[in-house]
Every structure is written in structure tokens, then in C-alpha cells.
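Next up: a single chain in C-alpha cells, the form predicted alone.
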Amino acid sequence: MRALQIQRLAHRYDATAVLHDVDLTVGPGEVHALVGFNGSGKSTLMRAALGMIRPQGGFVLIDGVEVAHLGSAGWGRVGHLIDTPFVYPELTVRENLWAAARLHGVLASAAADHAARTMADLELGPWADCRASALSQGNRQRVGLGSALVHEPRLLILDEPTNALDPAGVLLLRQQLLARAAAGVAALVSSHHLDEVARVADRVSVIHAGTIVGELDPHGVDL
């Protein structure tokens, strides 16, 4: 079974069509990268995959269940970062990760351990008790990534996750993606950083003007 299956997805904003019969799948243990110019439809596709918008055509399945019918347990197996990091500015880093774990269904007795492991994975320990409002943009991005990872999801949907990250942060994200894929996690990742895509992706789909126009070999010269 595919972790994520998108078929014939179509959507428009007013008179502007932004997705045209898009087909895309992500299997367990696979990092599937989505690349394309600004305005190509990447973010709209990811919002549709997460139920943030209701597309006018096609359907999205997560673990074989249509997104519209996915219950809280199903969403508890999904982690995402879309547009801006999920961060409460008035909470500390530790509190943000604890809250994200609880919101994704982690028991209160285990949420603190999940938060501590995630801080270690993303090297956020020095800022554990700092309010998010005082963090640099790069560290807020790390907290947002931590919020997507803290509940140990089986499907990750990440839109431009390297935004604002310094080279050390990019390396940590790469390590997390590869380690989680090796453990069977499925990941759909959009990025403008093609060199980084080549390091982590198993498949690369190219989207242009709302249509998947082809695939690239992540280890080939075309990418």
C-alpha cells in the first residue's frame, strides 16, 4: 500500500487553474522530491494532500483512506511543514515540541521524552528554555521541523524545509530524512535546492504550470 496516493488532482483559484490531473505516489521508506519554479503548483498540491484545501477534481489517499475521511489516528501518523513553521511564539522550544507531540496524539506521559529526543536530533538543546519569539529565523525553522517530527510520523510532507536553515541545519535535516526513510517513513519534500535533493531523494518529480511533466534521476546529470 502507498503511504500517499494522489490521482487526477485538479484545482483552480477563481479563473486560474493551478493543478491539472496530477498523479503522484510516495511509498514507505521513500523520499519523493517535488521540484519546480515558483507558482508551479507545489504548495497547492501539498495543501491538498493535507486536507487544507478541497480540490475540485481527483482524490488523495493516505494509507488507503481518503483525506476527507481520515480520522485523528490517521492524522497522528502524518507530520508536515507548510509555508511557515508551526511555532507558538510565547512558548519555549521545549514547550512547543511538547505541545506538538500532544496535538498529534502522543500521551502526556511520553510527550516530554519525545520533545527531548527531537531537541537532541535537531541540536536545539541550548535554546530549550528560550521563547520561540526570541529565536533566529533558522532556529524557528528547526523548531517547526521538530514539530513535524516529534510524534514519529509515518508520512512526512515538507514544503521547502531547508528555508532559513544554515548549512549545519541542512545537514541535520538530511540526516533525519535519511534515517527516517531507512526506518520506513515516507516523505514528500519540495525544494529549490537541487543539490540537496540529489543527496536525499529516491525519486524526483518535476511540476510545471500545475502538471507533472516528468521525472529526473536524482543521481543523473540532468538534475
Given for the second form:
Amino acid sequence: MRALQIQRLAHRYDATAVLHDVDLTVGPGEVHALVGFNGSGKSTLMRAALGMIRPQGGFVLIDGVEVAHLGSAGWGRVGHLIDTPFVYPELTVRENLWAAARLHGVLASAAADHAARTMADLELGPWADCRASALSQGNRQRVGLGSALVHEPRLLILDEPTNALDPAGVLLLRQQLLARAAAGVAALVSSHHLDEVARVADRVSVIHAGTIVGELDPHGVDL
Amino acid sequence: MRAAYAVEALKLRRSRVVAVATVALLLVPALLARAFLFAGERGGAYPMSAKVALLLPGVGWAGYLGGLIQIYATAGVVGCGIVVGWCFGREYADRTVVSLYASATPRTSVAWAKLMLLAAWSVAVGIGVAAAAALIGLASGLGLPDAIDGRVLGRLAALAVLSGLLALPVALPASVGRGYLPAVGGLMVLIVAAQVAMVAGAGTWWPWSVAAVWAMGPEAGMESVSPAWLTVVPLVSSLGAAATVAWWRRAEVV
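Given the form predicted alone above, produce the structure of the same protein in the form predicted in complex with the partner chain.
Below is the entire complex, every chain and molecule, led by the chain shown above.
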């Protein structure tokens, strides 16, 4: 079964068609990259995949269940970073990750351990007890990534996750993605930098003007 | 649901907005009322003394508590409304609301947790306002309050709790307008409408006026209000809460 299946997806904002006839799948253990220019429809596609908007056509299935009917347990297997990192400035890094873990369904008794492990994975230890308001933008992005990963989801949807990350942060993200994919996690990752995602992706789909216009071989000589 | 309460409680505990509003609500109206009483008792030809003497319903504890109830009738809704507007509006202004979608904890649980915790905070602040008012009165030389003053203190506590409940519907403009500014606008509408209702003679039934009219009582020249009428306050508060939760269930990310 596909972790994520999108078929004939269509959406409009007023008179403007932002998605039409989009088909896309992500299987377990697969990193599927979505590349396209600004305004090509990447973020709208990801929002529709996560039930943040109700598309006017087509459907999205997560683990075979339509997103409108996905329950708490189903959403607990999904992690995402869309738009802005999930970071509350008044909370410390540790508290932010604990909060994300709890909201994503991790039991109270295990949430602190999940947060500590995520801080280690993303090398956030030195800032563990700093308020997020004091963090650099790059470290806020790392906390946002941590919030998407802290509950060990089986499907990851990340919209331009390298935003604001320094080269070390980008390397960490790549390692995390590859390690999780090796453990069977499905990932849909968007970027407008083809070279960036080609390093980790198993498949690369190109989106333009709201539709998938083709696939690229991430291991091809041109990439 | 338990996770939503735990996370929202942590956010409220760590918030400077909530801390500042709590201290301000506990101290500022009571200190202002005590200062007004000082001015009123000083008498003489000072313009402020003359104005304050007209506003306060008496001297001593009666004047102090009467003035405090008049101040808190507006300040309470404003102070609590700012906290409610911040609590909901910040999720949109900071864009953290996006991450509340596609989560094991439904957004409706998060919205309910916010509303229930804000209601509990209002009750705590309401009790605290009466306690702080009593301490400030005692410490500033008003002596021990008698049984009638004790009943007025009880009315002050009730008004403070009801003011918090009356501010809960501010969550709706904060959510629909997706930010702080619509919350402030909604709050201003509530305050102005309450003043208009008082002038128009609707203060004894308009939800955002009735608690103040009841708490001030006939000794401040207000019409008598049956305590049963106060049930309109939790009613409008519940309606506002239900509408807010319905919005959180249906709203899409924009």
C-alpha cells in the first residue's frame, strides 16, 4: 500500500487554477522530491495532501484512507513542516519539542525522551533550555524539523525544509532523511533547488503551473 | 484532549502576556480605586476631588469597593479580552496554526483546551481580584470590612469571574480575522456596545452590561437586577466558545 496517494487533484483560488490533474505517490522507504519554481503549486499540493485545504477535485489517500476520514491514530503517523516552523517563542527548545510530541500523540511518559532524542539527532543540545525567541532563524528551522520528526512518523511531508539552514544543517537533514527512509519512512520533500533534493531523492517530480510535467532521474548524469 | 490541555497550560504558564495581564488585573484597578478614594476624601477645591466624590457611592470601604467595581466592569473585560485575543490570535499571527493541522490532536481539542483554561484562569483571577482588593484596603488604612462590605467583595469576585467569561467570545474575531488586530476590534465593539446599552437603558439585560449593573447595585444608582439574569453571561460565553470551536473545525489554511 502506498503511504501517500494523490489522484487527479485539482484546486482553484478564485478564478486561478493552482492545481489540476495532479497524480503522485510515495511508497514506504521512498524519498519523493517535488521541484518547481515559486508559485508552481508545491505548497498547495502539500497542504491538500495534509487536509489543510479541501481540494475541489480528486482525492488524497494516506495509508489507503482518504484524508478527510483520517483519525488521530492515522495523523499520528504523519509529520510535516509546511510554511513556518512549529515554534512557540516563549517555550524553550526542549519544551517546544515536548509539546510537538504530545500533540502528535506521544504518551506523556515518553514525550521527554522523544524530545531529548530529537535534540541529539538535530544537534540542538546546546540550546535545549534556551527560549526559542533567542534562536537564530536556522536553529528555529531545526526545531521546526524536530517538531515534524519527534514522534517518529511513517510519512513525512516537508515543504522546502532547507530554508534558513546552514550547510551543516542541510547535511544533518539529508542524513536524517536517508536514515529514516532506510527504516521505511516515506517522504515527500519540496524544493526549488533541484541539485539539493537530487542528493537524497529516489524520484524527482517536476511541477509547473499546477501540474506534474514530468519526472527526472535523480541519479542521471545531468543531475 | 489531555495533550491539548497539557500543551496549552504550558504556553499560558510561560506567556509574558498572561503574567502581565494577571498582575495588572489584580493590582491596577484596586490601586486606582484606592487613589480615587484618597482624592475624594481629601475634599477641598481640587477639581479631581470634586469629580471623584460624585463618582464614588460613599466613603471608606463602600466608596473604595464601589469605585473598584465601576473600574473593573470595563478593565476586567479589556484585560481578559487581551489575553483571549492573544491566545487565539497568536496562532495565526505566528503561523503556528498550520502545524496544528494534520495532527493526532484535533484542532477542536486545542480550541476547547484554550477556552477551558482561559475560563479557569478567569475564575482564579476573579478570586484573586477580591483577595487583592481586601488586602489593599486593609493595608491602606480602611480598617476591617463589615458584613455589608464582605458581600460587596463577593459581588466584586463574581463580577471579575463574569468579566473573564464575557471576554471569551473575543476568540471568535481573533480566529476568523486570523490575528490580534481583529481581536482588539472585537473587544472594542463589545466595550462600546456595553456603554451604549447602559445609556439606552438596556444595561439590565444586555449580556456585556448586566454583570456590571448587578455588581454596582442600587447603592451606586443602578437599577436592581435579579441574579437569575446573570445566567445570560455563561450563555453568550458558551455560544461564543461553540462558534469559535466550529470555526477551528472548518477553517482551511490560507
